[in-house]
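Only one chain is given next, in structure tokens, and it is the form predicted on its own.
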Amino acid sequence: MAEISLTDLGGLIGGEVAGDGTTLIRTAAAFDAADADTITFADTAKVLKRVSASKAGAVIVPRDFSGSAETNLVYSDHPRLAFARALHFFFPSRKPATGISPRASIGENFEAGQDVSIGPLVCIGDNVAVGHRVVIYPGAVIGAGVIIGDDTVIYPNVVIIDGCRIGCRSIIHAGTVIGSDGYGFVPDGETHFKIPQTGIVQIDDDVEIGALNTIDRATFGRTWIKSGVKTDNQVHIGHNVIIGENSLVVAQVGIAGSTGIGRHVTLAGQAGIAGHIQIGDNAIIGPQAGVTRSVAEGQVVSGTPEMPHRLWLKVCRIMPRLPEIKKRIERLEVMANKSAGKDAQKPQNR
């Protein structure tokens, strides 16, 4: 089990200790667990009111924290953040030994880095080459021709196809398939004919792939995953398609080909977005929106067709009200007709 003193701690996770900094931590647990011998965060109102009551070793807090508090305190600009580098020291992942397991099936032309960790019943193609460090996980498949940088995991039954690019130190989770081809038909009277998809997928350094995701490879050139970016789970990337720097795309996205994606944009889950768009750096895309033409830079939209968010959250208000809107709409239209009726029967002046 790992031990520190909070002195220790805190400069490790970058927070300044008010209390006793001799104070051994053995771990890291949520607020409501947490003991004597455990660093917690709190960072909302709901949770900072109960610092007080806090058994716990340590609480981190925001900086601008003013509430009193029996218990040591970790002050820090970002607290979520901070108990997050807490989490990686108590928990540090845990890698394979490191090896080519004799049950992997090896190409030719391999090159391996230094400590390379590549577990039973993996299957790699010719002319591979890995980085120091990289892991790769039983039942993965890397294709012929794929370069895969240092530090880079890849987990069980990963499926990289040929020639496809992966940076270092990125994370690649278990049922992935990376470079498959992109959905390209062109009608041939009534049948569709395969248009080849000659291109490669690339992913840059530091990005985390969820489980499940496809990613399709370019029809020409490459779909490019910039450095930073982080997928969830069973997301789908069509071919061509470019994700700018440290954006984010939760479950169930679904991007057609050809769009580009600028920096730190956020889509949300199951947003759908449409093919040959643009969306600008910085956008937020709501859940479940269905974007069809392209987003400027900075904003953010909800809803299906796609429209700024507050605009949407009128027309969420709305949409309840409709049946009600439409019985008085209608009554209305009643009494129009019967006083229209009333005045053709009037006689008219002379």
Second form
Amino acid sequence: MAEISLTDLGGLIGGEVAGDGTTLIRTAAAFDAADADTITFADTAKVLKRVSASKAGAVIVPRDFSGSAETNLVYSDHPRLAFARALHFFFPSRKPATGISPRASIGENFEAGQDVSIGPLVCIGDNVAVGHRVVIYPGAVIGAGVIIGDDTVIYPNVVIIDGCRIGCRSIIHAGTVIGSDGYGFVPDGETHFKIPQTGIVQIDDDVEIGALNTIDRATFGRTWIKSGVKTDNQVHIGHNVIIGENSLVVAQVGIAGSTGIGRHVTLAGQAGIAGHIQIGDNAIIGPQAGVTRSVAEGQVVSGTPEMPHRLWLKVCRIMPRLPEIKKRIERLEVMANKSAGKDAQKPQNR
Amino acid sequence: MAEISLTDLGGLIGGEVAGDGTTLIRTAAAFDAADADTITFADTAKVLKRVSASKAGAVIVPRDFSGSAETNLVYSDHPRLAFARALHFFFPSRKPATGISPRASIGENFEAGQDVSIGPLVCIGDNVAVGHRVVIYPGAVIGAGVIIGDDTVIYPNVVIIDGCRIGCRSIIHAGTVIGSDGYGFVPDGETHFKIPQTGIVQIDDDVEIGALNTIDRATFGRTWIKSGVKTDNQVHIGHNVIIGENSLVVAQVGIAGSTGIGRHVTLAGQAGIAGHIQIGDNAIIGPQAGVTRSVAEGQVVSGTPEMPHRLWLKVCRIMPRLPEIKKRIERLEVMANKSAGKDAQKPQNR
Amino acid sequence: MAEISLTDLGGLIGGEVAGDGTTLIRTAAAFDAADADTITFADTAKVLKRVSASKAGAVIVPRDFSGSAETNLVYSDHPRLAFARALHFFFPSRKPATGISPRASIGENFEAGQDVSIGPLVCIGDNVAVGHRVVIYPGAVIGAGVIIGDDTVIYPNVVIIDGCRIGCRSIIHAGTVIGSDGYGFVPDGETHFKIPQTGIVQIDDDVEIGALNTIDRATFGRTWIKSGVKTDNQVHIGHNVIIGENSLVVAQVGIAGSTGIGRHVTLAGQAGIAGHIQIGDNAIIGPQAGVTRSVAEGQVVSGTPEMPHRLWLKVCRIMPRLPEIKKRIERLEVMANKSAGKDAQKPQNR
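Same protein, different state: after the form predicted on its own, show the form predicted together with a further copy of the same chain.
Let us now look at the entire complex, which starts with that chain.
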């Protein structure tokens, strides 16, 4: 198990240590689970109040934290980020042994960088090239002509179909399918005639794709997931979709074909994005939203149909009151008819 | 093929036989498909009316069934349960041959109980322990340090990542991924810095997990599926979620991270449950519901936003009438303005 | 690379060539990517306007296109269909080498037609029969007794559980699970007792099933996907569902158990269809719709709850105006109460 002085750890995670820098830190944990050899963090008012009572070896706090504590503190501009860095130190990612398993099936003309790890029961097609330190876990199937960049990790039973390209330092979680045919048919009488999907999927650097995603190959050209994109589990990305840098796609989202997602967009869980539209940079789409029209840069929209998020919150408060509202209208109608009746009667009375 | 006297079968399924107990029963089938050697059941008014016309070898009926029939009857407190037991007798679960296939890839220090069945092209990591009579179908990948209890069945191409624990008599259907990384990132400027997911997934006894589920490992500690939980296909369960005993999670439900689901809860198909909330024991969440706040014990909620189910049904009846309601409001406004106009005019007329 | 004279290509795709039939065509591409050796198509007013400026080797246009062009034209009743045919010529589907890989695991009594291709790390159970030219990609697991018709393609890591039947010329995309147990339980006190799922899945001819679908085996009999059905990715089909000929099921749709879908139906993305209902022939169900009641032949419905699509569009326009509508009602109430107050006062005034 790793062991490090608080001074050294502070340097590693980019924080300023206040207290005993010689304290030995042996792990990182959540606030309430932190013992004397543990570093933890506090960045909300609620938790910061309790820092003074912490028995942790060190607590990472915001620069402007003014409280006192018996424990060591590490001041940071981004306590949560500093803590995540500490976690990487104490919990380095699992790395299987390097080498190519004799129980893997390797196609012709395989090019592999240094220190790759190809697990048992991996199947690699012809003319595949993988970079240095690439890890391919058991059961993954890599199609002919696929190219995978340095330091990328492919988890068990992932399928990457022929010709697709994966960048460097990317992670593809278990069971995900990259490069299956896009859903394209043209009517032929009552039947549907298949449109060949001639393109590929290109995934750039520092991308993380969740488990059991499906990312379809393009009809022409490429379906393109740009650098820094992170998808959660069970996401579906249709053919010719482009997702811009550093966008987040939460679980069970579906993006229909030919849609463009900008940079640093967030698509919340179970949202559905129609085909052939554009979601602007920094837009946020709410959970379960059904988005059928393009969304401008920086917009926050929710609901089905999509609308500004603040409006959606108001609509959400009114929805459960619709039965009451209907009754109020009925009451108004009774009053109005009564009043109109009187008005109607008036001429007769004259 | 199994063959059993009605008397013996009645004992086995916990029912009281009325008629010829020596009748040989050879299979179990739905009411309309039941022949002279078949046991079936009737538990709805509609079907019970037709029992007298049945040609089945025996019909399982409720204790209070007062009708007469030419066929044999089996009285039961729970006809459907008794019938399910009969199905288990006539259709015992498929069991592949025991033994460890020479075409499986087995890691170091593998501990296996008696009569296990490890299929071809299974990959088992180091330090894995599986109980008696465990079945692991072809293509499954079991990570290092995984522990699997007695009588559990792992279907083809399931992936269980390092360190996860599965209880006894559980069933994991094909293609499901257990223990992939939770979706956790912390902003680092424009990019997203990965939070290591240091925990595991723990699945207890008598759990059934559908096909192509994703159950993420915890950031710290465990994502925990307790005894008797049954999930349908394509369910997503985020990191640190806890699901209580005997809850049902229907197809395509998504549960975001750190949410707690109580005991004996039902989450209907395609529902989305937000993160960091609590769903109380025995609650029922309707199909496609979008639940963003905690739900108390025993509540039945539906819709987006979630609301009491009875209220949701009313809202559902009003929704398609919104255009009509809007017109009624416009009419009221015309009337009101006219009336206000008259009132406004009146002073002049005076 | 394929090369063909325009005259021959016109014959192949069923179009009438106008221009130089000796032009050699070497590929097919989208309108804006078409060069002098490329065939493309135009079938919308917007693109047809630009045909005269095209540098393509040939442009497929509708029969009634009256514009002139310097490039060659191919007149067709269905330009898009003709173009898809051209794509098939220039981009024939990838075919791996024929033969049975020595690294596949083949059960007893395997019957295979001519020119099959069984990849490495495929696992085939006992008593499996596959037709001529069947392709099974690496990592697929085919259960005991499964039957697969001529020319069907099974992509990597597909799982087909025991006893299921797949027709001819069908395509099953990667990671899909066919024949896992339906979700059937009967209450047994607080717990849920499993109902054995004794049936199979039957998939007929010319079906295409997307990646990571789950199609459950029937409780009794069969779950049945009829000829010409095309499903997109991540579709869930419950036990005993029947889908009629040539229906389209878009990504992330869920169909609950025992529901019948007619012929030539379209279920748009993320729609949820309740169990035990009927969707009539040629019906269209909108995206994210929640359908809880049967839908008649030819109906177009959307929304949750489902309603006629045109009505849904109106409701969608009103939903974001609910806060405004609520205010209008409040104003009416103020006016009505004022007016009623006056009326109430009037008698006193008399």
